[in-house]
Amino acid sequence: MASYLARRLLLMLPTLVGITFLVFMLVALSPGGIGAGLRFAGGQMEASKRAQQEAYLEDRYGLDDPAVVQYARWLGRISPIKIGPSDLVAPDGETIRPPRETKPPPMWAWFAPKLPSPAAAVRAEGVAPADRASAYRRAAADYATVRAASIAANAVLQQALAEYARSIGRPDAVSPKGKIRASRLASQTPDRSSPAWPAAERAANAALAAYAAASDARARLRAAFDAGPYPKSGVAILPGVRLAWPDLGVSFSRGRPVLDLIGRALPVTLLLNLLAFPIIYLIAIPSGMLAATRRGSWFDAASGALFVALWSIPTVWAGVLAIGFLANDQYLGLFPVTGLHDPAAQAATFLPSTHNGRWQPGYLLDTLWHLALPVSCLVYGGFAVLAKQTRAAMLDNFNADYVRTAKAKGVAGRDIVIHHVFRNSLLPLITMFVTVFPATLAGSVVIESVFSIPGMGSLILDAINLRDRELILANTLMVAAVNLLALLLADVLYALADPRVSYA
């Protein structure tokens, strides 16, 4: 069993890589590409401002690199094995990487004999660690400012060069996004008589000056980084190789670490599913057992019809009806409409209590009251599948030879049902576990949206709408890992439920 589990765990790694790669490429190759919701968030923005915003986003998140390169970079971040220069870890847990190179202006060789060289930076050895940290923060802020200015100047130069290319009859040197294709003009001598050349020259001079300032600021930031203002991440296992915690990156749309966003939303979704999943099994399995032992009875027919009818109701429709009738004050008004807590519950005691002679439900009961409708909408769809599967598996085992032998020996009917028939019917139920659990997680996305619950559902939907690469990939990785671990758990449960199953 141990060798089998090790093989399965190793096979999960290429499976996760394949799943995340497919999702990444689907997002990257979709219309607008990664971060499309952010690229066009400015509405009716003038062309130059829009170009500068897009250039800034592309530089900040590496969106101007090929999709395969972007995926490889993301894969390197989430890998626990880090190769190359060590990252630093700030006191708040943020991962700090070495400063990136500043991109030179496009077609700079037309306007200058060489690129400006960065000024020599002052080394920070011998400085107290606290002073190193403050020096690094100042250098990082300065570099962010001048780098943004350099990116904006390059975007203006791109537009000026595109106008120049069109004026000399070379529209083929301009990409559909309005950027200059430097490879098609690199071998050509610039036509300084073009009416668009003066504007391009002015833009180039501004871009070269901004590049020089950014290069100087980067040199100072690199010196502050090399001084070690914060501890290095991970543990060194080989020269140039460290073992560190995976870095899920920073969300495009929210500007916060993905791990923090998931850390806030995941407990809410887990709470919903940890309440819903046991309810499904505690109702469906006994109902299926009773229907199998009383085959053809009114309970068998009624429970089967009820569960199939419930399974036929769409989850989103059930949620809307529950809000419209059970939570709406114009009708029953028995439940809250949205959220997980009443605003006053934050100041209340955890358990029910009395205050000034008035009974207060407390934080726990208030939470359960808010979760009653969402959990009900999550569980009803799982009854039919699991109850029907339990009934079918037990009816199949009721006709087995070992059951007839047990009856002939005078074994009590209760013992036959529980110790013989039900135990041998566990394998199909374990298989159903692998399908019901992911389905419940998927259903919680819809329910959280309907009931405005701040869980993984709203996080995933926002990430999809904005094509937030980091959030989408983190959620994909997590859901895929949960499904693969559920499959592995099912294999282990097979071996525990049936001694005939062996993985030796």
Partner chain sequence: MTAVPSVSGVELARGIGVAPARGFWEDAWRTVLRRPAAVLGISWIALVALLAIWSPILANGHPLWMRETLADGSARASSPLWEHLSAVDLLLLALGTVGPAWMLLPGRRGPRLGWLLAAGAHAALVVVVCAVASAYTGQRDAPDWARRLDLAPWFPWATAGVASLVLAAGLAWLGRVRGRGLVALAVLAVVVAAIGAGRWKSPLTRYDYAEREAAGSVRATYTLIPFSPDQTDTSMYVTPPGARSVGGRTHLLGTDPYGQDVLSQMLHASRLSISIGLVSTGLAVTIGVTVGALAGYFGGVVDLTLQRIIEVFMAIPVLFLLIVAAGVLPPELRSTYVMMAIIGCVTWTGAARFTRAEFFKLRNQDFVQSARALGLPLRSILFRHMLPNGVTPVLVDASFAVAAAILAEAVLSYLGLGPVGQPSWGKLLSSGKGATGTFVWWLAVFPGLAIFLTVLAYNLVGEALRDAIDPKLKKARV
Contents of the next structure:
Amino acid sequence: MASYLARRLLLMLPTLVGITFLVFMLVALSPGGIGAGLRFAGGQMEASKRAQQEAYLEDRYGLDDPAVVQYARWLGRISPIKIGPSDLVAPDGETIRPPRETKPPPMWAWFAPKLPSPAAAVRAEGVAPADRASAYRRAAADYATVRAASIAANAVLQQALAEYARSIGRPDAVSPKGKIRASRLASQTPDRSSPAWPAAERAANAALAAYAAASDARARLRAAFDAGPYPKSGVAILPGVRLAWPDLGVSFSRGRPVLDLIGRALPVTLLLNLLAFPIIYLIAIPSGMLAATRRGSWFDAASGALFVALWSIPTVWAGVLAIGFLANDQYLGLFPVTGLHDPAAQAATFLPSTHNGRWQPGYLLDTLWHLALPVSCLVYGGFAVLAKQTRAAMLDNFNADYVRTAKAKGVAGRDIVIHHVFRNSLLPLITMFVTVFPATLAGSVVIESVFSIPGMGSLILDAINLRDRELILANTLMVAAVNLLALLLADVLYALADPRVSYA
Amino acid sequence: MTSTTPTAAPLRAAVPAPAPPTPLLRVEGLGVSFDNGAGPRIRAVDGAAMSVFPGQTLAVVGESGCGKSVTAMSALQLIPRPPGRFDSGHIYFRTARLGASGTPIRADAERGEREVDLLGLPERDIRAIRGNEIAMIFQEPMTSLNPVYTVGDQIVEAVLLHQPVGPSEAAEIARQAMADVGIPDPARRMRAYPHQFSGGMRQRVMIAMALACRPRLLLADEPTTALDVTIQAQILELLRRLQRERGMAVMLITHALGVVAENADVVCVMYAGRVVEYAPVLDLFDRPLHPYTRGLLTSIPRMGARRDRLVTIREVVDDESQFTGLGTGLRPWWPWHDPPLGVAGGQSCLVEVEPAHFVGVWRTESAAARAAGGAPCLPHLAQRAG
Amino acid sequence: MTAVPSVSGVELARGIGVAPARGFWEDAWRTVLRRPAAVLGISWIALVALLAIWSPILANGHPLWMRETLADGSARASSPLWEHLSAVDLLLLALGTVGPAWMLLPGRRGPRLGWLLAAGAHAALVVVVCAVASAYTGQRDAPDWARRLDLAPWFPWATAGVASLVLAAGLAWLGRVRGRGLVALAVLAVVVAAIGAGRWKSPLTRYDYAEREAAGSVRATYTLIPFSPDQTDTSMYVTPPGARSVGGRTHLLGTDPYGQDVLSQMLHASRLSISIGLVSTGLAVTIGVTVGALAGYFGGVVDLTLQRIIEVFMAIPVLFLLIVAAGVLPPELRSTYVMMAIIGCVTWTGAARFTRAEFFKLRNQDFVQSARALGLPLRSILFRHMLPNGVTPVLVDASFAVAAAILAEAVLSYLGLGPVGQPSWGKLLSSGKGATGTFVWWLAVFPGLAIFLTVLAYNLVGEALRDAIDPKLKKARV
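Same protein, different condition: the form predicted on its own was shown, now please give the form predicted in complex with the partner chain.
Up next: the whole complex, starting with the chain shown before.
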């Protein structure tokens, strides 16, 4: 069993990589691309300022690299096995990576014979750790400033080059976003007589100077990094290979670590599902069994019709009607309309209590009261599907040979139903979990959106609307992992329930 | 139906019978039909009659779909209803177990036994009979055991149902039952699941389960059809041994005539839901009277008999001349032929054409006069197995 | 003995009490029709399909008939409704009236169904070509050559005519049409081309008839529901059912937050609901069957690879993928056709799994071996010999998939990720919650009910179909 589990868990990895890649490429290849939400931020800025701002943001989040490179970088960050120079962990828990290169100015070969090489930095040896840390922090702040200047200078050069390209009649060398397509111009000798050339040359000189400063600063920062101002992250298992916690990155739309966001949203979604599932199974199995044992009776016919009807009710409709008629103050107003808690409940006791002579529902009851409608909306569909399947599985087994054997032994009807028929019907019911769980998980996204519950559903919808790369990838990863683990659980349960299946 | 069953005159008069033995099980005029969706109901059994005496082996022979399994399953009310339905007839069984709730048909005060109609028994009473007095084993040992329980559990379940014992005693009885059917290392094998047994071993488990409560009648529904030839022989030998040791009656349902020849005392040949011939095994093999039986026997390949090709049943029954010679006014019943003039509703009946040799004929006037009133009874053969 | 007449096995074999044998599908279909629930379902779907075809005539803000007094005192009669019908409307009306009538004529129906399907496919493709060409040349920042084409009077006729003739020729070649068939195809091509070119661009719409009537310059006769789905009325925001607008016309099911008539939108949205379910499921089945057939037939490395792909698609719930795929598209790209493609491309895994399992069973059977031994091409083995034997579970599943696709469209529309530029039941439903938190019951109840009934109808038909086919499958497997 252990080796089977290990194999299944290992097989999950390529699937997880596959699904995150698929989703990421969908986002990356769509019109607008990744981080489209970011670009609208500086609405009224003047064009050059805006280009510099965008260039800075793109650089910061690595958005100017090809999509596949961005994905590979993300994969490297979430991989628990790290190869190469190890990251450091600052005392506040922030992961510090080796400083990144600064990009050279576009088309620099037109303006300079070679790129300025960084001045050799002195490696600080034998300095106290506290001093090394402060030296690192100084160098980091320094590099950030100079690098930003270099990027801004590059952006100015971009615009100047674009202007130049248009002036020499090559608008095709300018991308729709106003960037220069270096490969289309690289083979040409520059036309120095163009009216746009002097401006480009000025911008290039500024960019080259900024680049030189940036690469100097980077070399100093690298030296400060290599001096080891902070402890290394993770555990070394082989030379050059370390084991470290996956890093899900920082959401660019919310500016907070993705793990924090998911850490708040996932429990809510799981709570919804974990409440819904026992209820689904507890209602579905008895009603399916009852329908099967009374095959052809009015109960069977009525419950069958009810199951199909319930199964056909769109979740959004049920949710909107439930809110409208049951929760909204316009009509009954029995339940809270939105959210997971009453604002007041946060301060209240967990269990019901009396405060100042007034009865308070407490945190638990308040949460349950808020969850009543969402969970009901989540339950009815899965319940109907499962009850139908229970009935079908029971009917299949009623005609099985071993049921005839049990009858021939003189086993009473009820014992046959429970001992023989139901015990065997459990197997297809466990298999059904594979269908019901993803559907319910997806259903909870809709339910969360309808009832404004801050779970994974709303997180994912926001992430997609804002093209927040980190959030989308992390959400996909989480949902897929939860889903795949649930399916694995179903397989393990199946093996436990059916002696014929062995995963030894 | 009346209880006046025609008793054949003893063939071998050397057997003195102080009181004529009474049959353990009598099937009389049984009719069972099944719902067929939109079409008319299908009559699977259409007036079958037979009887089994204590210690006797009755072989019911016929091709697939002739109603032999349905007859046996009707005795335990194992026919799913609906779609099945008992249209007519009775299956009488002699038992001492049923209390006041049973429906006595005929009381035998001397032995404390009464005859009850199994078809009419309420669910509670038939459950007391099933597995306890009448046990049944089935054709498919592969699927007849519940895959999710150990075989020990399944035998213990039967023991606990019918015997006033605790779980540990029941386990001991189950172990003994498995040892009796020749399963090696029964204490360990009890904890195994059905899929861990071979087909032959599974059938042994089925037999152990059926016989754990020492039934008086065993309905064996093609117990060896799904098994290898060598395993078949072992299983049949096992059944014979257990029958001898326990004095149990067996209704052996099969379509293998070799099995019949070796195991049966009396043979009942069925076709299309009716009995076509009913006779002691030697008489039947020596002098088959119904054309269908004759076809059945000629179609068996024989060692030493050199033939270019086998004769099919069809070739025999298509031969009009085969349908004569039973005697005046008697014409063998054959559903593929139209009934002779004067036979209402295609009715047939069993007539004792020769002593202790019954043949199914069209119910003409002269046949009706000689018809057996209830189930054909061959009591003298009851002693043979005992 | 028995009240119901009964027969014995031999009598059955002799032909007594035997119903005449029918084909597999005919038998299954008859079994389905014996279930009242399934008949109700089929009737509802047929009703929605009828409404989908007739909706532009049933509900339209343009008058059916209008008599205009011009400035010089002369009168002019016209039918604005007819002038505003789009090419799709006209083709659907033509096919939707001729088709069923033709199918109801006695005689062999198979070839006629084939002809209808071919005509439908031809018309649909021509319309799509025309729509794309017209949209590209008509866009604001089109290149100069495109803009010049847009102004050329011959361009619509040339595009529609060439597209129609080429497609018709393709159909003739594919279906090996000869003789009178060719003539019929030519007539079809000309009619479709005329419709496509004649309705190249939709005329500018202004629903100012009420004002003009009030001014006395116009006398208009309206159809049953005198509102178009895109006709906004600024004085009628969120009015309850039965509200009367200017000119005394009643909004039977009220209006939405844009002042648009709910009933009219619902009627026009039925076209989307019918088509999105069928087209996306058709696409999903096509992809799934192809992938599943290849995986099941070849096994080995092909199967392993395709299985991994299927697993990747199944790693997260379908709805997530749908939300991502629809969410990354900017609204102007989320047309009905794109949504159909998205739903189809995301939901194909079920069909692939069913087909793969069936083909695994089939590939070692004798008829497949013999087809291979005969040297038949792979395409023929896969799709002519194996597919008809293995497609039944896929088809049963497909009717549930249609229901699921309609639900998916509703959910996506509710989340604001649905098709843009067309009324949809889901979109109406989403406006029922109200932006300010007030609940608008008529916007929630009626569209929701329409979705529910349609989904229910497909599920009922699917259930009946499965019950009719399943026992046969079991029997066949024994």
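Numbering follows the first chain given and starts at 1. Just so we're clear, the structure is a prediction, and the values are computed from it rather than from any experiment. Throughout, rigid core stands for the largest set of C-alpha atoms superposing within 1.5 Å between the two forms.
- Hinge motion between the two forms is captured by two rigid parts, the smaller swinging by 15° against the larger on C-alpha superposition.
- Superposed on the rigid core, the forms differ at residue 145: its CA is offset by 4.2 Å between the two forms.
- CA movement of residue 105 between the two forms equals 3.0 Å, with the two forms superposed on the rigid core.
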